[in-house]
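Only one chain is given next, in structure tokens, and it is the form predicted on its own.
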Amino acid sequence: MAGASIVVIALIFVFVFYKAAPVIGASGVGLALSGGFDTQVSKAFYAPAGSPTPAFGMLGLIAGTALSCGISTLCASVMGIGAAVTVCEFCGRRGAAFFIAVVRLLAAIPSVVFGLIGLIVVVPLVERLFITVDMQIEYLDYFQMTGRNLLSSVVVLSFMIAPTVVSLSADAIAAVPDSLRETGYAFGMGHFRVIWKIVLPSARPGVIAGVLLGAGRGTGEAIAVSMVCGGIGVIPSAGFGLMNLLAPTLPLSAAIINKSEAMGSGHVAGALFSCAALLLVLGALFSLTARVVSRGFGPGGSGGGIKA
């Protein structure tokens, strides 16, 4: 069955890139390089058939794909181990127990439920709480200024990755040794002294595994985030500021679920085809970089050195 999950494995991205091959040909650097994937799917869906395959553009998604995974990873990272440090440092067994397991139960929710919820709460609730009518008039030449933009989705994509964080941080923390907390008490260290300057150093493998993780289910997440996004791939620009928090984005998942029905076309399926193999190499480097993280790094694998 393990040889049988390695040939499955290999069969998906060897059809995935057979698929994805003539875009990414016509395309070359340009496909990671340039924009305007949008107008170019539609010039697709109506080119005739037998036509030369179009170039694509897709850098908006590649941009959206970072910005809100990468926000999301690091509030999701704060929460995530913040709550598993005070789960295992300061709640009982019974107290612990009990947190975790609605832990993973929040992990197991479909994420058309968080997609939802996010549409029906977190979209309106940025709308009313950070944009205004003067900021649409002022930013309409540039994109329509909605509650579905970057910030619903990172806000959306941080509650479905912090419980990957937190039950891996969790089980790291818990498996570091009393004997090592109890030699913090014996030289004078505090609580607090003793989780930052032992606990944490001693779990940090497994604590950056689940981040990485988590980063990886983000990356690839779908449903929830097209319904939240705003579904145009616009590229950030710096002079926006923190107003690209406000723009709609198009991160590579959602692209694919947004545009599935122009597939019809041969070559917007192979669009569609090369964000998916975009999103295999960027899964299988978190996946990879999880696995090599988790095995620990320094002395002996312990994570590092624990310095008082």
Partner chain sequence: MKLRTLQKLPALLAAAALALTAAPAAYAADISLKIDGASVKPAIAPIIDNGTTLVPLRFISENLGAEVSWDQASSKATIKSAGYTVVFAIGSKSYTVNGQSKTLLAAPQNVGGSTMVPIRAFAESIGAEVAYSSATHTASIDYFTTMDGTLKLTGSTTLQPIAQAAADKLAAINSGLSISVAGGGSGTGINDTIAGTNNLGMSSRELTAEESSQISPFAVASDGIAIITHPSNSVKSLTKAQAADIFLGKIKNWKDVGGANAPILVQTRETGSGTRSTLEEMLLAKESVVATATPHNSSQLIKQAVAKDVNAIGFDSIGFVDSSVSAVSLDGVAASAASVKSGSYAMGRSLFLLSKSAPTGNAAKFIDYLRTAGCQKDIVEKEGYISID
Given for the second form:
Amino acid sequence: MAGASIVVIALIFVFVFYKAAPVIGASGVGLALSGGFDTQVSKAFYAPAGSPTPAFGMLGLIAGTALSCGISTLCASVMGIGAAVTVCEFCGRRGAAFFIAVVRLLAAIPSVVFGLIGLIVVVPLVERLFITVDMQIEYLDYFQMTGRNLLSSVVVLSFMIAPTVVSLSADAIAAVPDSLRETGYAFGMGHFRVIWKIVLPSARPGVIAGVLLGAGRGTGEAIAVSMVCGGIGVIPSAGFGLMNLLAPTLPLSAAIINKSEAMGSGHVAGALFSCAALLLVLGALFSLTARVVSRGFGPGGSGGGIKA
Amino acid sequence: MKLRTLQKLPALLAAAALALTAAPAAYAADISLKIDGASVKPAIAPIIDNGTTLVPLRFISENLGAEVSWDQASSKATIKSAGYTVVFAIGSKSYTVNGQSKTLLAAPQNVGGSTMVPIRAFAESIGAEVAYSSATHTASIDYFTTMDGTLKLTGSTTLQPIAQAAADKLAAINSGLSISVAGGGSGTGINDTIAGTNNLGMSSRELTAEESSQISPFAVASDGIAIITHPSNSVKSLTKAQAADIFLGKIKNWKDVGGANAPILVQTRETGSGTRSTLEEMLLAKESVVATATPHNSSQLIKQAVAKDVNAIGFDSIGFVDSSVSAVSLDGVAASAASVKSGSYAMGRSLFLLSKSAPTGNAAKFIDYLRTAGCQKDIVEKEGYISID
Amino acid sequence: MDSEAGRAAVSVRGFSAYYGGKEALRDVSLDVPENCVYALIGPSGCGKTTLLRSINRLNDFVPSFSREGEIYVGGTEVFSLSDRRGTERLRRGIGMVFQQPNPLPISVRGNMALPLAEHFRVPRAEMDARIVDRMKQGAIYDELKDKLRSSALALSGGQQQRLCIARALMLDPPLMLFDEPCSALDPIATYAIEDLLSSLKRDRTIVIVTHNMEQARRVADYTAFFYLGKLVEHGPTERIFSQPGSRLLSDYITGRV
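Same protein, different state: after the form predicted on its own, show the form predicted together with the partner chain.
To see the whole picture, the full complex is given below, headed by that same chain.
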């Protein structure tokens, strides 16, 4: 079984990279370092049959993935770890079990539902709270400032990632033996200090695994983000400052969804497979790191527990 | 008396002509005709010649979704359905089906300007079933009622409502038939057809050179593209040049076209959408919609986006326009089926079904069905599209 | 507070403890003299651990726990401390070593520094010196001086337990509580800990719970025998083991209870 899954995974990698190879070859490092993906897709789509593979630049998409996923992972971690601590340390065993069951349900909600809620609730809210007509006019030369932007993507993604962080963190926190907490109390530490200095460090491998798996979900999430991201891979600019949050974005995964209609062109297909290749590498990195980290601290560590 | 004779003269002459050109022909006014179970009455009644029933070619063809073209010089009629090309020649017993020569029992003949062909040979040559009941003197052609199995369509969301309505009607008269119609956009329809993962694709744009080398298009309707804005936007009409400049990003503020001081938020479809391709071709001289435009993945989504933002402008099939948005008139011409059909509206286009190989069976019949006069009237026009003819 | 309690390191007076409606200890009174090892022995469930964990009020965290009577530590009645700060200060002066070695999943040095850094701002050099000194007191320095940066979880069980003892020494507690500290260790590690106990009692008082009677005999100056929540007998260890004053105790010593 394990052998079969390794073969399947290997085949997926080979297939995706094989399909992506022409575009990666034609673009070189520019693939990761230059922008203009949206226009390039349009051009490639209308290029006459048999024309040479054009170069693509995915800097905007990579930035979109890094920012949307990075910021939302950060928010989700703060929310998720906070919730896990609150529930495990202050709500009693039964309360914690109930809450975690609810959170697990939340993690099972299909992402298109998150996307729909994002589109109906988050997008108009972000537009009403942060965007004025004057801002729209001022920035129209660079991008359309609407509720479909990086901020909305971050909000939606945060709520999608948080359940993963909560449930893995809560498991890890619950697994910290009481004797470790008592050690802290015996040193005259208060409850909050015990949580901060003893419970969280002991639960760290599980918490980090939760954060990384959450980040992995965030990176790969496509449907929900594609509904609220604005669909254009705007490259963030220092000059825009915080306004970068209100610019449309297009993470790699959402780009595959959004641009799939143009896959009739072999070049566009190749470009989308390049997105997929990047995502595969990112995803593999995240789960490998999660695995290594959850093995525990240092050599001979045993997942944060004690060695009996 | 004299007068009455004179009045009868044309008829007498016609009878004499018939007697000369098609000697042993006999009228068979009492033969009734049924197509797919429904009684039909052609303007020229079927005739019997040498024991063979002949029926008016154009009338039958229209009911079976086939197209008839007439070549005066060679006296040849060419009938094209999705799956078959049949050529008859007046007065000749040989005819061809998809290029193969065959022989008729009775030669086609011209009756009162209508080409009459042997019913059995014609119907069977395009894949229909024919039955004759001597008790009731009824000739029945069954074509769209003899379908079973499955049929899968994917593609253009513009064409989806038409295909769905046709699918519903066909499923209602064929108990063993199940048809699925999924959207995804023209690009999806084209890709699926090339990949062979559907039976028919749907596209609202012309195929590119690369694509048309692999699949064939069959026009089933036409459509106009409306430029849509929020209903409370005060700008109700644009010149073609203004509209183009807006979508190219050259005009950015509504005040420049007579509206409020507010940004023009251009909404577009994703690359690969047939609607977008058509707009770029017909309005933007093949240039691309401004890069900052917000892209959407379906006709519904772009309409919703425009309906929600007073400063938005977008485009959609005329068939999709409803009261949630308002269609801007172009150069003073309102976007409507009538203006597209009359040619006065600037952006009209054809809608295609796509097939990987020459269509046969259910796929061929589905295309033919949509092309019947009945469907063009009851489905295509009723859904707000424009019939082909 | 009477005068006798003043001289004792720990003084228990008429102490009864309950978990919900269940009685765990009944009317226990005893005095632990300063600078000695005092062993609490008895079969499982006799209440010895409850008494130990009441001394630094660790049983406060058991929701159903309640008690009557008093326990004096260094002249202060521990249950009279009503605020959180007072309790925390009390615990700071009482070192505790648990049944399972429980180093935190951080470095050896991090473990050592934690108790002190938690309460005082200590310059790094001073901290390092103190860590070395307490690790020497804990008889662990020679083994671990090159491993200060590595994970405490990588140590053997015996090393971990001595590290925990050294860690408890960082706050210089005049009183230390050991809750069956050797029950998870092999005999060699056990002897190392027992040696350590005898050296530690020079400067402080040690109360140890053990169910290993040989251990009590080896390390304890005084022994108290508990049975079913009652203090049956207490006194100098030698007397307790050579002349048990009750049938119960002699049965226990000979392994019949």
